[in-house]
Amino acid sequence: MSQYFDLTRRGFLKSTAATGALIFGTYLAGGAPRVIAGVLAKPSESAKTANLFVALRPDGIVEITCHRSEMGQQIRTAIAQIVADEMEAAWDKVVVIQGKGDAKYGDQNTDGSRSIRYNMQRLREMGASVRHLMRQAAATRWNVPVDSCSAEQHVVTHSSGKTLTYAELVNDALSITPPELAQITLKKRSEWRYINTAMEHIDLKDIVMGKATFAADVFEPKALIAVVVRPPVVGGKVKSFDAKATKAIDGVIDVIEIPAPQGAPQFQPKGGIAIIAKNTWAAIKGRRALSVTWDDGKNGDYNSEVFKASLLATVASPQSSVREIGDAANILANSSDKLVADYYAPHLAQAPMEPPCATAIYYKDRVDVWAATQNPQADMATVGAMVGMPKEQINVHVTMLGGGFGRKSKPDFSAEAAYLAMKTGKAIRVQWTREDDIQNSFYHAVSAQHIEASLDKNGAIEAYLHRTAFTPIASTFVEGATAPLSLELRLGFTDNPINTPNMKLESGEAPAKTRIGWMRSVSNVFHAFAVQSFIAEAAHKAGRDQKDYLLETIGPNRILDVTEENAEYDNYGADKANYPLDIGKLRHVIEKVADMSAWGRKLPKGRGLGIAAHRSFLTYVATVVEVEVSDKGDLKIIKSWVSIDAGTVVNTDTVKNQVQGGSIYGITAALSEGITFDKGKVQQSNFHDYRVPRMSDSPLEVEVEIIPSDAPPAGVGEPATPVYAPALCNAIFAACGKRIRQLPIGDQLKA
């Protein structure tokens, strides 16, 4: 079923011209989709230009692109789910081909969890044109009415009874005008047979052999082996080196310098040595044997400890509104028994479990490029930047990605293999080693936050002060920037759901002093943790039952619109229509994941429930947990409920892996160390100081509901994540008393 790359298609394409197969496309422009066919026999101009593709082969089998970086999100199933099913194509005759980087395709920008938010619509019409299209190819040749022919699993039946199979109508196809999009129909709902549904993914028994091709399976070409030691100190350079003792390893080939990049880091490499070998133990000793003396630059004063105060100092004072209504400032001021908390989480690093890595190959016209990555077309981009070629020249071949969360959108390492081999006239594979990968990331914020409230007679949140700083994405793309993008705000801030007539909320500005990314959920992960552990706090000042009191502050059903409150926020780029922030979805999926975990029944001593919810990638999330603290304070978490209403999904199963993949992947934010600077250097290496979850330290039970929803499709990959932390957090106080401000927890609980 899977074939990961298309380097076949153009063997393919020359077979098929002569035996004609059809391929169809849906066009993007203008905004309105439009699908087109382009015949092989006689190329057109429409078939180049199509988005996607979807080829039916003279044999009868189906050939799927899957456009978008597969990294465990089952995309490459979701896709052919979608098609196939308005195709009426028999399940067993599909097959999937991998795209490459490639404009044509529209955005490829594997993250931001909108994969089928983006391509839903489109893959439908694609598939129901070609559905129309056999339908009229059997009706012309029995020569009765289109409206008598039906199609399904891969035969059109005519009304009479007799039939034609897809394969056998394939070379009629070829002179019948494809149909406008008007004169398709798309299937109703009720008539999906894979859409919606469980259905295993495409590449389960090849991952289950070890067949499936990752970066580092790729063996043509025939590659050697890149390690990079690159400068510790983000802006740090090679003062000198010594590649004598390296150079003397048997089987090290050369030793290349790359250079150090110019201005923002953006994506380019950070610089530094590579090794050049013919295998990769050979790589890695050499690397160990190579000394270097390096020049650390401006960041060279980065320490964790100092920039953390600082952080916490800037949101002790205020700072740039971002959203107000009423007089929250003022009320604050003259409250005498306010709750008044400051939060603190430390940067991260993605830490797919694949580290990165791609191969290259130079010719003087173009570059080939294999790569674990999220995004093709940033690799074209800034590959062809660092070889100094248009990106039109650079082919990239994405492989199957061992994890992504963002790492992988950054394409680093593709720009080092395909610099590597612009220097040696060889296909490069570089290689990352865990401690490169824990050590050079694009890290996940490092922020404070401080929120302080006044509530009212009942209970009730009267005035609200919310202050958040941390270390902006934009640093990344702009020199210098320390203000975040509006962007990153309204990532679980902007939009933050509580209901009271006084808010104000305020963001800071931070120096970053390494290089920040996007990990899995982004800021949603510090600021939910912040706002659901606040409201939990509240709800005990209030004497009060946290889920009573997070329903009752989050307020009544309605849609919520914050741009009314002189806020800038652009709903993830969705239309407010069709992605209105409905509180009573954010009330439905508490209400519901209240009722899975049986909300309010005794515990025994030393157990605790916590609940979390939180609207994140227009998807709404609640989440809770139950944990036992020992006397002694070792946690344990017990089990967690997640009630998730995403929109429509297409792949009910895969959605559930995703959710308590993604719940897990929260408690990485709670439990790890995090990543820590002094004198502008990582401190952690390797997984046995950055501490990321094991089975160990994870719920063995993660039971998912997805709320049965005809709304157009939302994320799915990252919104389980957010909510994990704070649940977790009103677990560990509803246990044991400790509240957990700062993270890690460490040994918070011990003392």
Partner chain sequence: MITFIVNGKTHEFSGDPTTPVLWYLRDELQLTGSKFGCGMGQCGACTVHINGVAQRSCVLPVSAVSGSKITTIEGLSEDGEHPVQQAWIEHKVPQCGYCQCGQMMQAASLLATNPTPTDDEIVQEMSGNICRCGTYPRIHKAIKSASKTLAAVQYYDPKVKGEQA
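In place of the form predicted in complex with the partner chain, the structure of the form predicted alone is requested.
Coming up is the bare chain, nothing alongside it.
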């Protein structure tokens, strides 16, 4: 059984008193116990602040605050590794405190594969500053120069051989003025103890043993449970409802209407009717008994097949140019022999294993929320707007997340809980079911893409045209937006690595008729699918080997600056000097994965290898997939190989885990039925009709090699996903000659 947050009044007030003033940046008034390694825990009453992320106990135990959300990517372990390494803390004397939502931490949005990239430098500095304080404290006590003192594994040693432990130095150290940045010396890479190693994940045992605390484990004895029947069509409203049968069910307390959102969806709740009950089962039974008549609004005509046709029609004609070099359009118009292909990918749902869940308690001057959130500061803003309070009065406590993939950075579920707590005056836990999540998500964009290329006499691409159209994320934030933002286009489109003298990239518009949000690797999913599939098609047309042609098509080692070709490209918000678009690195991962998979070996009949490579989130990934396709069209994925260059990595075991997980997630993009709509309503409801990979769908092994690098850290959580679908589809063609241009694969192999 899971451990619980105990939010009884006695325990609640005690935890508040114990923590409110002791650890700067950790608690505000009204705080609650934290989860350390998945069990009930809170900062020690005697802990003292060293800096924003580090507190020290008198016994030498180090408390390191993790301000990012833990959803299986082991960020709590990685942050502890970085800080503990630089401060020379003994690993068995480190505990991790989960940070609540607070602007002083800076960005807390655990999205975009940014947690290490955004934070590694300052976390190293925080750790090194504590090491400096310890050395200074020892030097002062011994009356010796600080340079004669060294710190190692919780002990400061003088050149004479005498020692003092961190526990003996805590009070002295915290009386010293913290050092300026110029006074801090960071370790050399050769001195790293924890960084760039495979370390045990601090939460793994408790997760496996069922002791970790997730949002549904938050326990307040007097809390009521709410489930919500939401408008089946985005923008729909309640026309009327009859709650008589619902209120007659034993355990149902109340039925409350949640207001419909105003303007663009943003992260507002969809509205609907909440059933408040003493327990989850009573709430679910009450929802089933509720009679609701809906006004579906302007999106009630949304049909996936009709919309698919409109998207394909859009990319069939010229659109807005976003990057251009040479004279691709003219060359293609006059080419007598060109390759033309259209690609399509449906809406997808993030579908984390744990559906959204949040508990809220409303007070006159604040709201406390416990949520499975990827972005607690977004919860603060959204909840504040929902209940009419400044966001600074919203305390968001982050539980563990049973997966997120982008869904849980949209806190509509937290806003629902807070609103219902305000209306009832009771603690409320809003529990989503699997069906709620599948049918009320912020969906990955549906897309269509059109690509043309003419090949020269040697089979090389001499002119290339690529048009893309997809429902933009911008529509979630700006009512009526139909054009993608440049930040969506730079996800695998404007940063196209094909080395050709003539290229034209065009972007079309598409109206969104549902809520659109980011999902693991975002637009890279469908852009990489089209580009990498097309290169393989061109290789076949040219009579060339897939891998060799891919290397020839991206060209020689060089730094590519696409902004020179009229492209708005922000390089994932990173400095191009530190994170250049390096074709040499892309080539390297391709060559490495080819070696790993013994590319070119003879395969049995019905088997094939496919390869794809892509740069996303500043990381370079190449994947080879081996498949077997039977005469009846049955598909079996035999094995996958992945090479990744993510710059400096913190935990090598975590990187391999993330790459393996990202690869399996990529199978969803290829095999899942996708999310489809008819009359504005989602047609899928659970894993029986929105397929996520079963064990039988997955390879027995995903072999991963990390390219050693001294470069700054890049992203890890997402880059393995975009390459998987094209590598898989290229392998299918190699195995049976069937070309897949539309996802999901479905029954195309049996046709």
